[in-house]
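Just the one chain here, laid out as structure tokens, in the form predicted on its own.
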Amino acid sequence: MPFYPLNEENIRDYIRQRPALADFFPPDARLHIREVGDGNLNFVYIIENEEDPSNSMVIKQALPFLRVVGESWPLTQERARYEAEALKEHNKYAPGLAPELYDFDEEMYAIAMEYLGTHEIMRKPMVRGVKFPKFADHISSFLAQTLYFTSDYYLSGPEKKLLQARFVNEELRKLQEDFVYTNPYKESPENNWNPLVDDEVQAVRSDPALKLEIAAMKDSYMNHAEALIHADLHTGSIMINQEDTRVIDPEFAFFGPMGYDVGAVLQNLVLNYLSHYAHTPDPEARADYQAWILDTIRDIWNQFAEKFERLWVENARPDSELMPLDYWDFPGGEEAFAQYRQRVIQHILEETAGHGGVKFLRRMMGIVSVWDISSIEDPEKRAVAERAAIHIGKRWLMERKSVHSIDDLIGIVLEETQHLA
């Protein structure tokens, strides 16, 4: 079948035609179809049956350019193929931590998925206040399951270069490259930030200590291929409720730093709790939110830590090529073995911090900002909040190589935010 746009029109006739859905919907079903798609890449249908709004999926397709640009710029329809398959590993490693995947469709681009009709998109919720108390463990879990069952200190050689074969995404790596660690820090026609804050996007962009770093963390991002990583990892692409959580959206997956998905978690969190300071101006209200959101940052990092620690000790094989476990067989093995895991720990702290260092950065001065940030309507009040991502943003990364603990990260958010209280 030849490509075609899919539209509420003929997605019907679509859904009949393949194989994998043609039996979900009952023949005689009343189909509500609405385009959902509020992001920067694709289009997103939800169809539900309107007599059982159980029975309903979403229709997700790739088009040949960026949606956040238009057709102007011409994009890769093979992401549709990296997401789904990103959605097979996220599902066999982190099973109910992700939606489930329908079907996949090479000539259309088309994935079709569970429909989270109870959950919503975590970052609206969290501009309006709502805690999550299940969100650290859950996403903690995520991340370490996901991580460290696709990196070396789980798989054999053969099986982490083979795996890894299939997730070159050459073009949304280069998208990333150019967006988050090049374009914002130079004169680059897409850049967009509040002229408020012109003094601090000129002087990140002439600082060269703090322009080596961010070189330095373009090297890790573009050469130190660990494991899986989503790749954009943000409250944009977690949908949540009190019960559950899921991630959504890994069209960017590739094997990358394990740091930069923490990171990017850690640190979008951060900007929702310097956008409070315009979106809740009850001070008690907005200190008592703002200290859920530290409390979870150190959460998810402490769970984190332990459980990727945890599913080493456990799931360590005997062919693991980087350090089998007969390497550690010999008197004092098994403490070394203890202090290698840590030291693996400190250098995934160490790449959270500088690269969600350089994210803070690239999301207050590149061609997408955040919508936390982003609606505050008064451009004043939102350069307090911006002001105060870039200070922190450069403190995590040029202090990345000092940072021992989560409380040192959120010490620094604490600092550059406490003549704002």
Given for the second form:
Protein chains: 2
Amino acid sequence: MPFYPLNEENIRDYIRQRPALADFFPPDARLHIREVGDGNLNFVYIIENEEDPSNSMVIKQALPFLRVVGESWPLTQERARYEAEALKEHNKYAPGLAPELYDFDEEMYAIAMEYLGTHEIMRKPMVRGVKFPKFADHISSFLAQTLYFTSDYYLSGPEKKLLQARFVNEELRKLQEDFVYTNPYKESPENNWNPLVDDEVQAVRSDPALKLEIAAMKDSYMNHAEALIHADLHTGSIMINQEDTRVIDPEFAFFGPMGYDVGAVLQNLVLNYLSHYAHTPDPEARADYQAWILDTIRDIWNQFAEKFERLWVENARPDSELMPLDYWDFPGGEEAFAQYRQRVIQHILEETAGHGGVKFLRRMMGIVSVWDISSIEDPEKRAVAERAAIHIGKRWLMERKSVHSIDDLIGIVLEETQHLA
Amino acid sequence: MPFYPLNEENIRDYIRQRPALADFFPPDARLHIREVGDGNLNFVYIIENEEDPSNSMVIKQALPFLRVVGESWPLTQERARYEAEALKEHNKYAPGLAPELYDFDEEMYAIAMEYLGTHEIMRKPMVRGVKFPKFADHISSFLAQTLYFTSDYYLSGPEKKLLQARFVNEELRKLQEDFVYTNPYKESPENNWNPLVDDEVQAVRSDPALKLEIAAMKDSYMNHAEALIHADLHTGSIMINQEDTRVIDPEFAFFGPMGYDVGAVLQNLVLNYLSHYAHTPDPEARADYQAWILDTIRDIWNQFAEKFERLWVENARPDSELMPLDYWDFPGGEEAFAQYRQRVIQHILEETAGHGGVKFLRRMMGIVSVWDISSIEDPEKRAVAERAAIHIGKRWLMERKSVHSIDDLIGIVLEETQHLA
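Could the form predicted in complex with a further copy of the same chain be given as well, to go with the form predicted on its own?
Expanding to the full complex; the earlier chain stays at the top.
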């Protein structure tokens, strides 16, 4: 069957003719259907059984063009395949931390998955100052599990390569290569920034030492195929409520550096932290929420490091490629193995700082900011957060090789914001 | 057509029915055919026109099993596809430095290519003490051209990923992962070593610091997809005469660290250097040949570094991914770009030392030595070369981060052999 765009009329028949979905709703169910895609690349339909709203699903269909401009800007529908492939792996290794996948239709580029009706996109409640006490535990598990189990510390060499071969993803990777690591730091028509931080933007673009380090991080991003990373793990890719956390939208997934995902989470939390200088004028309320954010950052890293290492100790197999267990079978080998694990985790921290640092910069001067910051209407107040973000990003990046604990990264945030308190 | 093994009878008909080969020999040519495969994985047929020996070709057919043990040890015939794919790239980027590819038959796993009738496998004349004055120039060109043009310094992001997707090569990569970076340093039945160096072998296997660094190099080997590397570039993969050099047998090719190929060449030259303490008893003749080897090592690196950088300056495109030229378009950007190139080249040197260092160790205690050393019949004399190789390998690996020029690596060779002069 060739591709056709789903709509609120034809989607009922579509569901009935898909073997994996035909029995999802009772035959006589009255379905409530609405399209909620707020982007411009996909249709996103929520389909609910009116008599039993818990009997519901989402169908997300990738369109072959940017929806806002009609059919004129082709974009690979293959992104739906990558999203479905990644969701499979996330459900396998981090069950309960991603939406359940019901069906992938490779001719229609349509993914049917669990509807998360009681969750919100995390960015929004964080702008309102809502705390999520379970988030650090959940996201550190997601990171540790998806990264460890797709790395050479768990898989055999051939298993890893065959899994990696399913994530070539050359078109979406190019978007990140351009929009995170290249275009923001040179003339490019899509860049935009607050004129009030123009001095800082121009300084970044013409700082030779900084640009060398950005190039080094781009090399790591492109070439260090450590594990299956989500590759777009900001707080807009997290659906959350007080009890539950789900990571969505993994269409950028590929085998890349683990620190990229960890850095994306931590860096987005810091951006939210900075946004509260505008969103939360009351100093006490602001300090309280910002303290929660820094505690969460500390907990995420420390729990991630602890869980990653525990997974490794408990799951490494005789044929895990880096290294098979008996490689460490010599007097003192147990300590050497422990030292090796610590080295790997220290390397992830360094890359968390490096990739997170670059991502601060790109959000302030590239194609797209984050809603936490862009929703600050007063340009002066927005510039306060933006300047701090640029300074923090630069330091995370430039000082990454001397970072030894998460407190070093938090310390930079505190130093660069102390004048704002 | 299904696979069948070629033999000296059916190969004439085979050639006639292949479109790319049918007109290679005149219709009435008398063909002289001989099988010369000295390995146990492939048939290698040389087919010559008796009236005109320059009218000749080689057909190499991959067998689905290890030939020595009959059909009992299956091995992927896909290696023939990887060899053909790599030969295509080598001919594209380093024409004249690899055998010309005439045909690849993906059902028969047969490669038809140029016959190099006046060349020898380089290892053999080097054991006899033959100098090759043009080798440094040739091999440095091969390295610079094949590595630069398949890297992100030349290709766009999508071009690189699509090329990389043709070299998954999970089975042959596993062989190197095991036999270079893992098994030699632990108990494994295929390991063998000279009992006279047993102390050194046991010391390597139980040295925690050394084993951490071997694991780090294995990580680089597996995960740093810098360029299309040959991945088995020892002097047994080089066909040579006084005028001409060709790199053969690239079936292990994949996207890996550039330093692996450079390190393989330099390390094999040092092993030959060491072998002459036995092969060339006359001190003057030996010193003369060893001096040529060290000069060649120096020339290879320095010419490689110079050619690699020149290719980069002359060929980088607006869409080369690391980085597009206008990324460096700011006051001082030209110097920053030059500094970036030097950083990349310094990184290749460091990895040359690291991967080369590991390869010294594996040849002394793993599944297979090199003929330069194994052909030394007296175990005492062989142990002299083997001990030096282990010491040099360990130091290249452990000291790689403080290596700043090729003379540092040569210096280690001289220091570890001065008591032998």
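These figures come from a predicted structure and were not determined experimentally. Positions refer to the first chain, counted from 1. Only the largest set of C-alpha atoms that superpose within 1.5 Å between the two forms is called the rigid core.
Threshold 2 Å Cα movement between these two forms at N10, rigid core reference = Yes, the C-alpha position differs by at least 2 Å between these two forms.
request  = State yes or no: after fitting on the rigid core, is the Cα displacement of A29 between these two forms at least 2 Å?
outcome  = A29 C-alpha, core-superposed: shift of 2 Å or more.
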